[in-house]
Amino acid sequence: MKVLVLGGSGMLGSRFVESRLAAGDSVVYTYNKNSIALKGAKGVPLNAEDYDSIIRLVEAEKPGLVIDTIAHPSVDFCDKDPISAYKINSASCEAAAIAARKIGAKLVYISTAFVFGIREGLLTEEDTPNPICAYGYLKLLGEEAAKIAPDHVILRTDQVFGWTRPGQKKTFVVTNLEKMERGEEAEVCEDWFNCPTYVEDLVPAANALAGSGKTGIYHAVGSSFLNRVEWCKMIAREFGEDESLVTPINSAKLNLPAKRSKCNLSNQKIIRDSGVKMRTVGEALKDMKKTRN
């Protein structure tokens, strides 16, 4: 099968490229400024704000599967520049969905836990979204756009982590591990909570759903719900670093424009339908340690 990965030069997108190549697919991926080379796949430059270019690319390549990982990586950027953020995080998916519908392709769209705000209890796919920042609103618009393609899977994920290649945005684990290895303080927000998601679980789960005939929304998150301080201390312990370097701060100190979500998503539906175990932070860190090089 031919697969098109939109945003394929990022950490998540490149994992999709590699996994689909390993499965024997023909893979095309897009990149913006980071023209990372992925052997065996065809790289195509793409401006994610260019709506018509996305439609033309999908129609020209005619993939059986479109995986849309396009997103601006900064939550705060969306509050500061909502027009560009809308083009990148919402309109780009609409363009992909329109083209996927036209050629009969399946669409996998990567969304976010930020479609929920600050909520108590365990949230399922049946709960009503209530975003509290521009990033969440725009990704929710992206979800609605994805539904233009009848054959779609929407994956709400949270703080995807794993090893990164040079040129890719470093994940929370990589950033703070490198700081601690240099003997530097790792300042982390004690009032930010997440369901961190290991990329090596997210990608196979998404691929399983893409090939299963399933459609709809899934909470594609890891099996831990914890704050950033707990998470960072676990990183220190697993990699033998000094836990005292982890310095808790309150996010108010950072004076950031975007409000952060605090929501615990249930991942039972994706585990059941994909057959993939979504590991805890502890389990994932052990795997990262084994696969570091």
Ligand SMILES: NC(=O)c1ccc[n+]([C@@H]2O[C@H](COP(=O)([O-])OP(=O)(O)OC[C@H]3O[C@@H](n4cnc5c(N)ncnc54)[C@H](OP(=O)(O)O)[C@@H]3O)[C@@H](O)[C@H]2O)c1
Contents of the next structure:
Amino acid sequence: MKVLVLGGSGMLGSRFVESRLAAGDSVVYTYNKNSIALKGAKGVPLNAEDYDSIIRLVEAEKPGLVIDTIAHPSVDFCDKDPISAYKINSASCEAAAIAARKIGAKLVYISTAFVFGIREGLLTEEDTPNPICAYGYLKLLGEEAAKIAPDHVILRTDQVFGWTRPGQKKTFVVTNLEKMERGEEAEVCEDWFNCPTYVEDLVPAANALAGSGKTGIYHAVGSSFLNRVEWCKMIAREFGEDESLVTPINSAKLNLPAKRSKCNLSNQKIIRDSGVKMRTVGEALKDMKKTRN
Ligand SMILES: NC(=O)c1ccc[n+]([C@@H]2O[C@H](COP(=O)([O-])OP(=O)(O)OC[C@H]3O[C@@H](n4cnc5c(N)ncnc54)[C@H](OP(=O)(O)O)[C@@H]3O)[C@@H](O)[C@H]2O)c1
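Please move on to the form predicted together with this ligand, as the form predicted alone is already shown.
Entire complex below, previous chain first.
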């Protein structure tokens, strides 16, 4: 099958490119500022703020599957510049969805747990979103737009982690592990909670759903809900680093523009429909230790 990965130069997008090549697909991917060459795939430059160029690309390539990972992932950027963020995080998905609808392609859109704000209890796909920052609102608009493609899968994920390549955005685990390995303090917010998601589970689960007849929204998160201090201490313990380097701070100290979500998403639906186990932080860190090179 021909697959178009929008945002293939990104942390998650590049993993999709690799996984689809490994499955024998023909892959086209886009990049914006990071013009990386992914061997075996065709890279094309794209400015997602140019709505029509996305439609032209999808129509020209005619993929059977479009995987849309494009976003400006900084929640604070979205609060500071919501107009640019709207073009990148919402309108670009609308363009992809309209074009996917026209050519009859399946669309996979990567969304976020930030479509929920601060909530108690375990949230399922039936719960009503209530974002509290521009990033959450804009990704929710992206979700609505993705539904224009009748054959769509929307994956809400959270704090994706795993090993990253040089030049790519480092994940929470890599950033803090490297700090502790240098003997530096790892300052982490005690009031930020997540369902950290192992990229080695997210990508196969997304691919399984893309290859199924399933459509709709999925909570594509790992099986732990914890704060950044607990998470960072687990990293220290797993990799034999000094736990006392983990320094809790309150996010108020950072004076950031965007409010953070605090929500625990149920991953039962994605586990059932994809057949992929979404690992706990402990299980994933053990796997990362084994696979470090
Ligand atoms: N990482 C997480 O923890 C997480 C959590 C929840 C949801 N998500 C969602 O998952 C998706 C992928 O995230 P990620 O962490 O892989 O992000 P990332 O590494 O920053 O990748 C983002 C991708 O979007 C592209 N992009 C950004 N601005 C663009 C523009 N103006 N025009 C064209 N392309 C543009 C980037 O291209 P260049 O790099 O070439 O500029 C890159 O390929 C996003 O939709 C994000 O909202 C991620």
